[in-house]
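The data below hold one chain only, encoded as structure tokens and taken in the form predicted on its own.
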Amino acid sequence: MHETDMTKALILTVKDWWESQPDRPTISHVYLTVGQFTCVEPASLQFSFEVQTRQTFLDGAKLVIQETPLIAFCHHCQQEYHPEIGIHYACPTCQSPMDDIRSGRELKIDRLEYTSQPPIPLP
């Protein structure tokens, strides 16, 4: 389950940004773009995020994942197509092997949603 390591890297990246902020904002949402060809299982990533952020600066933050489809381009046919992951990667028209991936390999933090007010301490 490489989602565990990916989540650790995500947390460290967000933490670097968070620590550089003078007021240490409260982060409510972390938005990710995950391509279908990254072999990342969104449900596993969600679970790993929830477990690893407990009692940290991200405790209670929601992970919002936007998946992008695998889209390839066939230079011979001059058209885009949607390969079937794990089944068929060649161009459906001419059977040329997939060599130009236009979408589906993304794995990035899109944005954070946060408030600059520190949380009110509980009595």
Given for the second form:
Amino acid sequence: MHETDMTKALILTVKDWWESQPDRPTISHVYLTVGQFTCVEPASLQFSFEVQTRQTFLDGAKLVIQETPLIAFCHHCQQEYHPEIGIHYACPTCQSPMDDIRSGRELKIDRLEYTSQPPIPLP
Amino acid sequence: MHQTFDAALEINLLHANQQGADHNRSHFDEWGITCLNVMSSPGAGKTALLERTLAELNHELRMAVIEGDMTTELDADRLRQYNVPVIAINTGRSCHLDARMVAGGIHQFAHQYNPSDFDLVFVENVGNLVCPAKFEVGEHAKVALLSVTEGEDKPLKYPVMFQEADCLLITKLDLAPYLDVKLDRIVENVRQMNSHVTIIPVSAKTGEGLSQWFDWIRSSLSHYTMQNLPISASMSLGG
Ligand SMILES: Nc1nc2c(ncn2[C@@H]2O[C@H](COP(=O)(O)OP(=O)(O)OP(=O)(O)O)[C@@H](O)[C@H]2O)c(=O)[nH]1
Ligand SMILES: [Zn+2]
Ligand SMILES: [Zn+2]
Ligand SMILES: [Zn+2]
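Compare with the form predicted on its own: the form predicted in complex with the partner chain:
Expanding to the full complex; the earlier chain stays at the top.
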């Protein structure tokens, strides 16, 4: 259910960009990075995106999602580790709390691909 | 003829919401109000906690509530009995409040009352353990509730909210003796992912632990309120 809302948020943010473009280009691809330590399920996001973009400025645009793993850094042990989501988050070596998340929290629109009419040369 | 282009955006998917939340927060700051976002799964006891809090802090603090509910005004009506402003927001199908919805509530609040007369606004979020924590509404701090009946493993299974909480209330403490639940385990599981959160076990029914909760509220007030902030003339509602 929250993917619906995440998609709404995504579309709003892309729309802000699109409306700032003088020629309102046709967006063909939206590239996202989604971390594992978010409440977003990529497959549901894909589905919501397809449904919600129909007959909007994003109609036909493809959503390309890259997932990033949860990686934390333990300052005590001076090393990175992979917390097991749903099971264990503290450092496996010294049990320090997961304080410094280095990857996995991303919810980022990396880039957009779009087509645009080149400016018509004046006669 | 068309040309293909590439635009590097590098912006947060929730950017539009974040901007709205920052805007809301700037209003609270301008008014000298601290805003607490109260979140939990359905039925963990948010409204019951607010009922006790409004009743017992009424003489000390000037409070208001922005009440998010999917379809009804049941919670809002429960809280209205305490003679504080309660602004109800129906979220429709959405499973959390977002900054835009809360902006609507703030707008209503500012039209009906003089916001500078208030110290504290609670936002009771929609019951959902998953994503309300990701949609900031303009709060200064996040308060999460987990009732003892939900089980010790919930922080591990739904980590995002517990990781972001500034205060965690373990609620319905009066029921703990009837359950096979170990408070130490809940605390341990939360601590694995959040070393700074203040954890307070409470019962809205018996009142146990509430004085610590009230102390936490008092400390959050002095921490977040910027009473002496110059009132910016450029700040306007809804913009
Ligand atoms: N025994 C006991 N019951 C409680 C306590 N706090 C709340 N309850 C009960 O739990 C149920 C749900 O409480 P609410 O306060 O409505 O929970 P909520 O989080 O506001 O629920 P939603 O807004 O629907 O998500 C009610 O029947 C309350 O009476 C408590 O401390 N002890
Ligand atoms: Zn949601
Ligand atoms: Zn370690
Ligand atoms: Zn409620």
